[in-house]
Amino acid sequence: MAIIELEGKSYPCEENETVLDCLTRHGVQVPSSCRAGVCQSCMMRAEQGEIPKAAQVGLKPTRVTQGYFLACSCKPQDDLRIRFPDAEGLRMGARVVGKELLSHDIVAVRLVPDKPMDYRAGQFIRLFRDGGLSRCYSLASVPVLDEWLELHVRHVPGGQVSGWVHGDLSPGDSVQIADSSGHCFYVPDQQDRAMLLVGTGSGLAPLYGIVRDALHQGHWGPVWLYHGSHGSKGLYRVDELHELERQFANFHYVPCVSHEKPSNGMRQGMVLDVVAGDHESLDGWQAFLCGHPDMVTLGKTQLFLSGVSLSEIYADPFVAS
């Protein structure tokens, strides 16, 4: 049985139990969200002991070398002495400079950090409501195009953070955020390659950033963006994306509705079905999937069978806390 030492106290960790579950079982409050190794909300730092490699998957190399790990993925084999992450370099302050209703249940929140943040369009950051309560939201902004960070927050019934964002958070408020993470972003290595981006709901947020980033960097291969929703009221940034179509001949925007009659250029059907109907073969393409976990999981399989290499499928499922 491994012993977890934190802030001078020791906590026995059961066999096959994660550090997060161990500490939570003993009444220790640890920031967490997805519990699936995706959001990185539960990042901690080891001062002594060996960290399993699985607990550091997805972390930046600089953080791995400093002993950072994800508590939700860490099942220690030996004793560990750990601590919460340093505030400097991880958390920072930010000011709310704008809030815009995008659809019936999604708002855009614009933040200006207290100091410059190094990020890539499509990555995500953590937004803190109180000391330990946080959620991760993808960045729809592009560093060279926007003077702020833009998050698209869907209101989750009963959601402690999304409810606060929709109801109480206002321009002028100060908040705490944490540094950017994630691998879902554009790299201009093959600017002639065809790109496919598929999202549902607020999964449009990172894709909106990735598309604008790619086009701004001169990507000239075909770029197809599909956004799916149950009905038209769930679609947003429609005018802005149609404007990008007019500006860039290689960009194609396809809004999809699955539970109502389409209008104004929309397509009927589940978003992955519409993609399959438009593209029989996707051999050599690069793909991005963001949104509901079921769509992302099914999409990975569908795109692979259509010819997309698994190494060229970038996905961020929006996992509920």
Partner chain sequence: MSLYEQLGGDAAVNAAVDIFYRKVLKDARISRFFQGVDMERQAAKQKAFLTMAFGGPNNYSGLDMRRGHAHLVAQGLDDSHFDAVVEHLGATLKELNVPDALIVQVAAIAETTRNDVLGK
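Switch over from the form predicted alone to the form predicted together with the partner chain, please.
Lone chain follows.
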């Protein structure tokens, strides 16, 4: 008999009983709908224990590698420790080791956590300011390439956390963070696939991580990165990305400005329009979208209608505040 552990409590699972039935029987509320492994309403995440393959059918590879599963199709053979999918990660301390102005309103913050953190480029962490205020920021760093975690923080007018990051926060400071989450990252399951990454503003952060992660893992299909901003002063890491283009022949970097005449190598227009002009069909592509929520929402539909499969569109809307 398997024991299911959730939020510090144990629930014995009967022979042939699903995780969903077991929890429901014990009075635990779990969102569910089809109860047939299709609608994914009952998705949960395992922290420890073996998940039967049948419980992960239909989930994106990025979910499978992180231990997500469907409670309605999971008949555990062994004990499991599980959590709800949006439960907050472990909190830990971290030291600020660097702060660099990237553009007129975006800074890069580099952090070294007190203990090693398992994460993937493109996921996000939560950064706490004293008093419990916190915001989520995407990781631009890559575990095998960078010794620190790197966040790109845009200064939001009146923003209590971003204002503090841009102002007081200094190298040497200790801060609190919560463990990585999100499913917007690279999985090397099909290295010849064409990849499209579209970001605006500090939405470049996860894409900068994903692109470097993919290229350094040997992805050899074409990789197109579009970064959009109102004007050129909002574009950053331009030299680094052009350098990456020189290093990897399959990588293409397209900086776009929407409200300014473009200069050296930039393109003019809203970033999604530039994408549409460059690629008539995106059949078989994988796509990542990060940045302004309106751009992300519009982009998902546009890219889907251009041929990207629903299951190949990844997006973590950048948290604006």
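This is a predicted model, so every value here is computed, not measured. Superpose the two forms; the largest set of C-alphas matching within 1.5 Å is the rigid core. Positions refer to the first chain, counted from 1.
Engineer: Rigid core fitted, then: does residue 268 show a CA shift of 2 angstroms or greater between these two forms?
Structural biologist: No, shifts by less than 2 Å.
Engineer: Please state whether residue 10 has a C-alpha shift of 2 Å or more between these two forms, with the rigid core used for the fit.
Structural biologist: Yes.
Engineer: So with the core overlaid, does the Cα of residue 256 end up 2 Å or more away between these two forms?
Structural biologist: Comparing the forms between these two forms, which are aligned on their rigid core, residue 256 does not shift its C-alpha by 2 Å or more.
Engineer: With the two forms matched on the core, what distance in Å separates the two CA positions of residue 47 between these two forms?
Structural biologist: Its C-alpha moves by 16.8 Å once the cores are overlaid.
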